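In structure tokens, the next block holds one chain alone, the form predicted on its own.
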Amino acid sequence: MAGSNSGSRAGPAVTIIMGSLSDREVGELAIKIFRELGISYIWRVASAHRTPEKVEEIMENSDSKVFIGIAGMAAHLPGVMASHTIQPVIAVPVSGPMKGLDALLSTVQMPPGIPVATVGVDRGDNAALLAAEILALQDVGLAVKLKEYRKMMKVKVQAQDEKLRKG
């Protein structure tokens, strides 16, 4: 399963891997982001246990500047997407029969050595901003859009805040 947002770079600025199809509600909150600011990206199916040599492919054979692993339970995906390259990865731990507590685990105990950044429980949403973060060091424009949307984000609560005190 494959699907992208096209964007002025060669390839897409951002590879999310999988760990199985469950976890696609969690990388939608990561693609409305990218889509909302235009960041390419392509996303894949791919297991740590299941599939190693696709994993390892799929991280071989890409051109991304950053990649996101979202995979709960053992959650090793985002540790051997790391292993196959020296670009951020950032962790995405799903909920699930512990509430994300040991796919959380597994993916801030990472090794030395091999890194791997990781965000809240089922925060796709919090990867693609950090993975926008990560690019808007080289991008001035994504730089304004993420600013823009710091904006846009503290006129909600605003409105949010009015709306409560007039009951």
Given for the second form:
8 protein chains.
Amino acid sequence: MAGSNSGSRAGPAVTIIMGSLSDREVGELAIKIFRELGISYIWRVASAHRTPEKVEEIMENSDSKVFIGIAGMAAHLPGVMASHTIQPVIAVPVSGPMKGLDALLSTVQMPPGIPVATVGVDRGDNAALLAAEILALQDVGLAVKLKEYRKMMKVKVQAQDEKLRKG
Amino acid sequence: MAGSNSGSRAGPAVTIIMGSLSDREVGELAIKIFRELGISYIWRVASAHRTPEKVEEIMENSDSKVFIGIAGMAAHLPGVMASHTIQPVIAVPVSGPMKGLDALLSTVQMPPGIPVATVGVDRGDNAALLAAEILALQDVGLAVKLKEYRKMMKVKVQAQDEKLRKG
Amino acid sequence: MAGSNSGSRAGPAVTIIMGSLSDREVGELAIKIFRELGISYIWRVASAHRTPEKVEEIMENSDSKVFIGIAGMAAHLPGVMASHTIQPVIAVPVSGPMKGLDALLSTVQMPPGIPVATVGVDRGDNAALLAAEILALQDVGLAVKLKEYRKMMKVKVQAQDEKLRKG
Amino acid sequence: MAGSNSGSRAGPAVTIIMGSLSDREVGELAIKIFRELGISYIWRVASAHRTPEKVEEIMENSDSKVFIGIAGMAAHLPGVMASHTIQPVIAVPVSGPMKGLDALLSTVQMPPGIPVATVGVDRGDNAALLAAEILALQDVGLAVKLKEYRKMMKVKVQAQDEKLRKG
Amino acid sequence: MAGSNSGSRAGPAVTIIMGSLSDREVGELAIKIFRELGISYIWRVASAHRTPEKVEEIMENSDSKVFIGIAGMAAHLPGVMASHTIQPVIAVPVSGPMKGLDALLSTVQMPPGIPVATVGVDRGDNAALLAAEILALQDVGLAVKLKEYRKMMKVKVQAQDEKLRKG
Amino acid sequence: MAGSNSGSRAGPAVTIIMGSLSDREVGELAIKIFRELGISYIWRVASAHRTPEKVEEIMENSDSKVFIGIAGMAAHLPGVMASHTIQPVIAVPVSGPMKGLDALLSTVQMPPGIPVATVGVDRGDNAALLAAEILALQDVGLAVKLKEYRKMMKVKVQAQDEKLRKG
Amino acid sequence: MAGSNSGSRAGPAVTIIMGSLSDREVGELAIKIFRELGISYIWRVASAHRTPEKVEEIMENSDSKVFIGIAGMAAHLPGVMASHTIQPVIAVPVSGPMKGLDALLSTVQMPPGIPVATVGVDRGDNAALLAAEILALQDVGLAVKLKEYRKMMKVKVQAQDEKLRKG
Amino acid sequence: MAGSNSGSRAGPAVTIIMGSLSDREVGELAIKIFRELGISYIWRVASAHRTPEKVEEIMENSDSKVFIGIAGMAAHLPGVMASHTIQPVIAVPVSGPMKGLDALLSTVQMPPGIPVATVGVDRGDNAALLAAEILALQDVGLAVKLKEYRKMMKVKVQAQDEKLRKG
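Starting from the form predicted on its own above, please write out the structure of the form predicted together with another copy of the chain.
Every chain and every other molecule in the complex is listed next, the one we just looked at coming first.
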């Protein structure tokens, strides 16, 4: 399941856990970025409440450098992941009927001692870019790609501006 | 540590877990009720994030009938407790700078399959009364006490009314 | 109207009251669980505001062990039910234009003395599972079924994970 | 307990019910207005949840024209009062740790068919003025007083303006 | 424009002002009630911000007993209406993209001295019933109709209950 | 009452209206800025609900270029001011028990056609600076002062940074 | 790209910057007003986060009198624009999944010293009218048009009222 | 100003920027952690709005690996920092009168492409621990310290539990 590998390590650089397959669309935003940047990843489904032992097992056995937890409602998954590792855990709160306010507060308001790096509601793409920024601290090639990605974004904004000005 | 014992079981009827000693004041509201109703209890401090294995250990080894989880902010404790048992888990969201909205949504918005019985923000007393109502289904003496407690509340309201009318 | 009977009692184990037929979809989530677990139930429509005497009558004459109140907006139904019994009352806030925030606060923020066990917005399923957990304290067979239900959930999450990994 | 009587009726023109003596400060804002305007009133303590039968009894036996319910948190009192009468019921949501949002939504979001006239959080004064406006429809003398009250408010604002301009 | 007349007065008993024709659907909920109860009314469009002088003119020249203001967003209309009269003004906050929270707070949080009787978001029906309750204080026939309306609601709830129980 | 005069006009450049003297502290934040920048102003107390005719009178008779309305709760004052002029009206929502959310939504969510320029809750200073920016479009001297003010702010931030680095 | 020119200056009177082309619909509400009032404008796409140097460049090189920033989510664009100019910057928060609450608070709650004039969520039209009001302080012809625009709005409301009364 | 140095690089491992000295208390929570873990840091004051060029200068000239931005209200600082680097930027929203909701949404809801790693309101400590987790990916000694820190937290919770059980 892992994509192309960005380093010499055995396992994928990033492990994504989604609380349910219904979070897949948000997870795909992350994966699209990982593919563009050539970062190896694996994505899994495991529930903080229904299969806590599986979350623990994934966390204990992974040699990924960065983790991403994607969950909605009372979104405990990223916090549970963080309680099993001292490696960075990124959280994506997923919107539902309460517009993501429940998931946002459930992930970001972690108690002192166990941090979770929360990005915006449904922002799987930004979670992946944040993971890439962390990995790029040890990967000059990836840093170059991230800079190119930023440039490409600038070009796109520029193109939108041109298009608008030409009516 | 357990209070007076309301039945023939070996352990306390109710196990209370607080996420931190800073939740003690809310826990004491529960304990006051348990003492009034003669319900045996034990209260513990264990953190869903800092000591998840201890929460699991308490849950696995307890022979309590009902559990109460008291926690603030991204309050995952009651949900983690519920993931380790099929016995009823009652949640008390604790207020903090965000006025308990974070803790309330973090406890009540549990995903399908793992229910948590949430009471009002900081309402340790109502958590204890709910636990008592559940225990009273098998304990006629406790049911009688609960009815007396209700009557006593009526008398108090009546007394407030008298006092007001007499100016 | 009652489903299959899980014990030797005369009436259904659980009485569900909905504030209006428009809450039916949420009620059906509960009933589906009761049928899977073989718990006897009855569901009724009665309004805390339009037919308070009927709510009272249902509560006074029922020999159910657990009650579920399902209502939206200024959702007083579960609180009114709780004021007529010392048995556990579970509340399901129903979402409407305000995304369930009105119903959630109206049910969960009960005053001291009269607890209501609130589950997540529109979570009829979790209300039924919470009722089952309470009933299972006196029903070993039901406890076994609840454990199987938990296992089945694990299997489902596992299957989602397999599916994802196989792409 | 009733104040001065503004008409020929036997009982007080307005009945105020507070959910608890802790709402007294808000009730006193109302009473101050009633005294200024010479409107007869009675104020009582009765709880929608702890003494519902007393709320019913007060409502059934009162010959007041207008009712005011004052309550906080899951503030069901005004709605319960309204379910027992076809006379106007005014609600004052009382603020607590959640800044009155819980009480406001619990009172104002009444279901179709049973209206409650909600005023601002903790605004016992405006509840009394609204009651006075309703009573003044049948009481020319009271209408005159209300007009004078409005003029007096204008004079006060004018005085504040003068004071400010004179530095 | 006025419907059937419930008293001996020259003008309609109730004047409804909507801030814009886009609020018409909510206004129609009110009118349906007035027609059922035989209460005379007139409905108008006038904006607190775009045509304040027209709002003033309507208020000054009306001999209606009760007023209803229907508006959304920063809903100032009912407050402006109330500033021009000592007769009861009922407010209906209308929902928009912010789910009515803006309109609700803009109407209900009136400053001391100028009350507005706020009903639930989009609840034109309850505004009309509240107006009817106020008018019924002087109209025994209307009081009888309101009692019948309550009974009819009970019958409807009862019918829903029967339907449900028969499956 | 007016401060120093920044132009050749007869009246003060800015008219501030506060809904009540209790908003004075917020108004003083504005006045401090006006004094620093040498902008002439007048400040008044007038209520949108208690003295609407006075608000109208002030607006009609003023030859100020810019207006500032300062009010809390259901803060209609700036909107009422805006309905009487085509000159820019700046709104300062004032915080109260609901933390300014009520005042913010009441001022900023104006309907199409009548704009109000809202600044942050209790930010009388920013209201004054915005007024100054508008006046500076016609006043080169004032523009120079505003640039100096910005530089001074930079210096202050720089000084804080120095202080911190020196420990 | 600029529309008709309302004065003798070389560049357009107003520069609009949108954070993304997805904000175009809101921008068009502004442009429609500018066309009706004959105000020259230019609209651009530039992102506070992706192309901050472009935002700076636009701001530094523009000789517009008023600026409008249109952005959603963590809407920093208007604040960044304001940090580069002492001319008035108007902000339009754009709604998204969180109903504009995120964008509203991100724009209106600016720190002391750098004001932004915020209008309602998605209210591009009011942003344009506010810009026009500011420009009209130096443009008698535009002031006349604004007064006519207000009259036209009154006529439209009047027409809605007529239509309603004729049924 | 930098603390002890955890690696062979010339500059401090982490650069903290606070929007104002009033955020110092939150910054100190971070620094306390850095001192305990022996991580080199520098802390600065620079404002996204008042001194944007200084923020840019700090970001461009820093050779820190991780950045922390601490700001309140419309908290743009972390987003501005992130727009100038491809290295990880951690955000701490600071609470104010709106209880941090404004700062939280302003930092976490970043648009696609420029991620910011948000931690809980006022949680300077968690920001520092997250920074440490990122640095530990390349620093085995730091990883060991982080594991010890976790153990120490467990011991503290354990001690609280003991204390409670001993009464």
